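The form predicted on its own is given below as one chain in structure tokens.
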Amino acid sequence: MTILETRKLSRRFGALNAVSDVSLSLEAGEVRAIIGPNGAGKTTLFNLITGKLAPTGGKVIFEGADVTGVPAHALVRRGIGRSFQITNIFPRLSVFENILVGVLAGRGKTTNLFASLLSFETEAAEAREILDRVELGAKAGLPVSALSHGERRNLELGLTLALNPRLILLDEPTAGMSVEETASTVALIRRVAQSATVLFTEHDMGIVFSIADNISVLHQGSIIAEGTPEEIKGNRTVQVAYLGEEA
């Protein structure tokens, strides 16, 4: 089942296509890359995706409904999560804390909930839950100033998961990670990939084609090619246009 399209997904500023054009189709459960140089249009992309930005030109549609234009919000509220760049952590919070309150937002129950967080058993149980599956289940009663960078990005993946999103979306997921902290996360990506359809960027070609199903290759704001990871590996206008010629 096609769990997300683009249909000629564009979006100008001025006189520059930051997306030109973009047409994508991901089935559920499919792990599907995004890669490009620098400034390709892949942050615009999924701005756009996930109703940062409205387009120029175009539709998304998720899960057979046209959400072109609708709130970044209400997109969390359908289903679709974005993750590594969520701004409600709440630093003079506990770890534990922050995912609770994730928890209890995804299902409504925000009202006067700092006045009595731990009142939320069965909440609090799947909070739990969550922290386990990011590998942060042993930090839950720190404050987030003691996580390192890794577990940070953890915790905002975990704040995503209680959402319960069925497609997800990860800008640089290993940006500014040490090599323990990026086989870490590749390997949470993996077991997230179990429950709910991936979409992701990254530099780091052998985490790309460690992970994805399929590869689209962005330049200029526009797709230059698709296929699977062995078939951009041999593709040559990617080669020269991305990979280079040692590539």
Ligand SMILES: Nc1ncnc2c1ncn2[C@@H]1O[C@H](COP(=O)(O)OP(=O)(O)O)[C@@H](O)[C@H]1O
The other form holds:
Amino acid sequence: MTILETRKLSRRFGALNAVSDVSLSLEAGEVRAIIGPNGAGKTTLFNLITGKLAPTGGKVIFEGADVTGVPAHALVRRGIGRSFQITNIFPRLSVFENILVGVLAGRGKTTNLFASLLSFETEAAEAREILDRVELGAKAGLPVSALSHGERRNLELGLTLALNPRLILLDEPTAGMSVEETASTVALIRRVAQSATVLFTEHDMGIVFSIADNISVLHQGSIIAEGTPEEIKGNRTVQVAYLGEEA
Ligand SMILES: Nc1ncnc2c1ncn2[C@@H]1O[C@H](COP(=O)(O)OP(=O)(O)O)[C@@H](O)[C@H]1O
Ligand SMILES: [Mg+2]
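Switch over from the form predicted on its own to the form predicted in complex with this ligand, please.
Shown next: the complete complex, the earlier chain at its head.
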């Protein structure tokens, strides 16, 4: 089953075609990497898919429905999660409270939130389960300010998971992480991918080749190649355009 399709999706910034006629098709359960050099249009493409940015052309189809132009908050409710929104974290709440807020938001229960956070037993159990999934169970009671950069990124991912997305977009999930944090995030993405479709960008080709089922290569706003990690490694066009002439 196709979960996400983009049809000739395009975005211009003035004279610049940041994303140009991008047609992608993701199968449910797939882990797809979008690779390409800086400025290739990866983040812009993610912004178009998640409704953060309106396309200047083309369509986004999610689970068979045309969601082009649907705003980001509505797409989150429909099952598209993205994890690169550090602003969603409430710095003065604890790690656990942050996830609980996310779980409650996903169930439309935000209105009476501060009345009695801990009266939501079902949601609290779900929040604890999510914290375990993102390896923050032991940090549940700490204020967010006590977390390392990598732990904050895991918390962001936890917030994304709290909304039960069926499609998750991760824009450079390991950016700025230490070697240890990167390894744990890679393991985490693998686990997340067992219950959702994942679309991600990543600079580290080792990570890309180890977690992606398929790779789409973006170059100057256009998809220039698509295939399995093996196919992409052996693709001459990709080697020249992306990995460098010497490759
Ligand atoms: N809001 C914007 N206004 C103008 N140009 C932009 C904007 N966002 C991105 N761009 C340009 O679009 C191109 C693609 O950027 P981006 O999607 O961030 O690439 P990537 O994520 O692959 O590094 C770049 O040339 C960038 O400068
Ligand atoms: Mg980017």
